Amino acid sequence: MSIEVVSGNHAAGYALSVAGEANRGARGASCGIYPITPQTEIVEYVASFPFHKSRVVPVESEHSAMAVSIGASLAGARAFTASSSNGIAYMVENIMVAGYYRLPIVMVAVNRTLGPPWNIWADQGDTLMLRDFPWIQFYCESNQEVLDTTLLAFRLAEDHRILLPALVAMDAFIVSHTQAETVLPDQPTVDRYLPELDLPHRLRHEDPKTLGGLVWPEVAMSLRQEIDEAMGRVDEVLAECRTAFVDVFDRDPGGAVETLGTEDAEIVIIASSSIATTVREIVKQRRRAGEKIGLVKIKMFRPFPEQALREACRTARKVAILDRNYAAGVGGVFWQETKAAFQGHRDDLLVQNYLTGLCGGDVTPAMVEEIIADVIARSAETKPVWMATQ
């Protein structure tokens, strides 16, 4: 292993590449690639990687990039791609198909504001519009977390108890283009962590099949139920993948949630991705001053970690959710999920939403302090509060 100063995009491209190379003894790897700011460096890295058994296929659109990955995965290859923003929107039809085909494709997404008007900065709306699709979703805080989670995502997605695609997201520019010290595992170490892919329903010449044909309602419903059952197994399998990661790489890639100071917290701040970095420092300062404030960083959004979240907030009286996303007419997506997680479990908890950092706005320490002051002073919930960068 080596420690290098690299960007989040470099970390993602490296992880995708060595994961693909780890399948060289089986049916190899394949990646459909199409550039879009700010993820282009990821597919550039993959395209230049010296694979021994792979096909990197430049295509004419993001829709086709996922189509290539679908075809490769159906053939039994380890398949992956990357995209962002309106590229993901263009890819949506095939993203859905990959999930319903139960293909363990891994996609790295660089969260960027959907346009128009055009904006290249961080906003989680591009991937959260996929929240009803059968994809596991991770939201990463740092370059190291991007690399580690990408490797973990392959092992999780390819487990026969799961067999669902996985998305690994990071904030545009804040993570994708910022350089930081990152441990890059060597190929033999990655080989030890990632077993060769054995897709049970891959297409075979000796046993020809058709896919995606017309079925009766009861058949389609049973397939949806099987997906739901697989989602229900993710927590258990994720824990196993995490333990194996620690054994091989000697570091913890993190779980579905990460907490700080929640054991006695009366006020809990919920954040994800790079916003959690800023919130963590404020929470540390406030706790040193004797205040009972805690942080819950939600890393895995799908399936939503309801039980872990409820446990982390067991002593809280008030919860503030910081959302770098917005569902029109409703509010933040993480807030909606959090409210649903507590419904029927807590009727004494004030849960307030703060829309902050949307469309690439900075989330500053002063803004976090303002949010904490607001939630402390509250006696009732209101509609989501818009927090604009000053």
Contents of the next structure:
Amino acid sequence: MSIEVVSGNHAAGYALSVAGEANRGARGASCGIYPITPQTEIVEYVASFPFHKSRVVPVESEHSAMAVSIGASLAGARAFTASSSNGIAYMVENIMVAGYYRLPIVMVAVNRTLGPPWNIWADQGDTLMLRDFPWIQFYCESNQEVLDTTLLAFRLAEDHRILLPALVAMDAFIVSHTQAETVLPDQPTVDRYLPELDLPHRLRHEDPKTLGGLVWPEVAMSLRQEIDEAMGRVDEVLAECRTAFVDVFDRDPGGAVETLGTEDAEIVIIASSSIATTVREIVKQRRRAGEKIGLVKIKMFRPFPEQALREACRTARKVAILDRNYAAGVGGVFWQETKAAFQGHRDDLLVQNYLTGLCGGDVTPAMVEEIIADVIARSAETKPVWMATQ
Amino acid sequence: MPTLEGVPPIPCTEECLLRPGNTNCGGCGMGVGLTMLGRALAEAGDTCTLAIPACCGIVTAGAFPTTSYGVPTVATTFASAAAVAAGIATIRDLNEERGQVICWAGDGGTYDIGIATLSAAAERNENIIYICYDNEIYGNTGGQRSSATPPGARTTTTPGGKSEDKKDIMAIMAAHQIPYAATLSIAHPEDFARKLRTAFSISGTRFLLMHSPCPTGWKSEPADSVELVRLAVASGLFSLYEVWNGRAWRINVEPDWTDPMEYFKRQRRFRDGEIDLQATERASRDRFQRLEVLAREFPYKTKEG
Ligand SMILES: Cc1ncc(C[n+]2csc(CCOP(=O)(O)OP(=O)(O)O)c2C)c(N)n1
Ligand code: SF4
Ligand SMILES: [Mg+2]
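Since the one above is the form predicted on its own, can you give the form predicted in complex with the partner chain too?
The complete assembly is shown below, putting the previous chain first.
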């Protein structure tokens, strides 16, 4: 173990690499890689890592990057990649395939605005566009959380009760390029946490199967239902992976949601990724002053932690949801999902959406204070509020 | 554990790459090509994994829970066969396992949507065999043009006959300087089998282009399929040759310059008045002459000299 000052990208590159290396005793590791700002350093890190049983394939596009990882995964290897923004958009067809083929591929995504206009800064629209695909999704706020969650994602994705790919996202620049003290676990410790991958449906000459051919509706629909069942097991398996993580690394990687002050909060602020960091400080200050206010950070977006969210907002009267993303014609994506989670359970709850820091704008403490003042003062919900970038 | 694999309906051996009872149209060239591929692998004591993009070749598998393929097979997205195969081959090589990794792709997945992926795999010299069965049309979607469709051919998107020439995919692949590129015709089975053996004996990217009769798209009689591709070779419309490392050429069959009208008139995709016979013959002779120059100036030298 070493403690180093590294960027979010470095932390992600390190985690992907040591996870791949941890499979050297089994079928090895591979990934297709392709650069795009602001994730490029991740694939550069992976490309220079001294693997013992791995090949990093520098392909011609994100579409092929995921395709190579799919091929490697089908052959039973640990596979991963990283991308961002338009790279994710270009990759979409094969992202979908990885999910429906039930391949435990891990992708680190640096959330960046989808163009046009050309904008390289933080916005979650690129990965939230994948929300209906069979991928587990995590949103992280710090370098350490990125590293820990990436390692955890492999163990979760590869569990035979799950077998779904997982995405670990962080905000462009705010996390990807900010250096912070980070614990980098050594290889033997990672080896202890990540068992060798055994993909039950990998391609085998001894038992030739055809994957992805024509399937009639009854069976095809039952495959969708199997995905739903696997998604339904994520909470339970995640809890196990988290406990094992604490055992091995002596550090809590976090769960689906993280709460602060929700035991008695009347006002709850819901946020994700680096916005949660800013909100947390303000909530702490206000609680010290005696206010009944709380924070819920949604870390796992897929499957959506409905139950945990309802539990965390048990004492709340009003909820403010900060979204750094926008679904055209509707509003924030976290807001939509949260609304649906409360529907029929908490019709008394006032749930207000604030669109903040889209396309990389800063979400300042002053803006968060403004949102809190607004939600405290309001007696009814309105359409999502666009918070002007200051 | 997810249940997404098709299972062969009866036990099969490695000799049986394509099992009886597939869903191809009668007279489809693919069935012959796949059978020859299976035999050549068995004779070489080799086996394979197939990566098949969207095309008639994946429909060939039939419907779950059965499959016509007796080897591990994966359906890839339309543009991705070469990249998925590269991933599979990478892990095979890391684990020092046997068996070829073979892409079996249509002309649409090769000349059109998959060309960037294929070009990149070839440039990296991925250890795969890429076989394009060229039926000169998008068969699976009901017969639209591709950049492999020959001039004059009617398709649903070239209702008056295609006006552009066929893309020279062999020249493109040879320009990548891959270890081996060759053309195949099911009307020349010995040449076909020998080229497969050659491909199996080399590593790196190997590209094979098979002229694949398609009665449905060509509007021809199923019984005419082999005869049609024989006529294509004889009349100089489709040449049989090999290229090593993009630097050495060998012609395998000399055309006897049979009147190409014999070929055209048996396919209702070609209409009288929509074929410029003179231009076609000139183009064929030109193409062949260039090949002759290459084969003379840059001949492939066997070990015997
Ligand atoms: C991205 C994408 N676009 C379009 C299609 C629809 N599609 C499936 S097969 C095909 C044509 C295939 O043509 P070709 O590669 O020549 O194979 P053939 O059908 O002739 O065997 C098309 C357009 C698809 N599957 N994926
Ligand atoms: S459409 Fe053509 S290529 Fe496709 S199965 Fe039928 S004959 Fe074969
Ligand atoms: Mg075709």
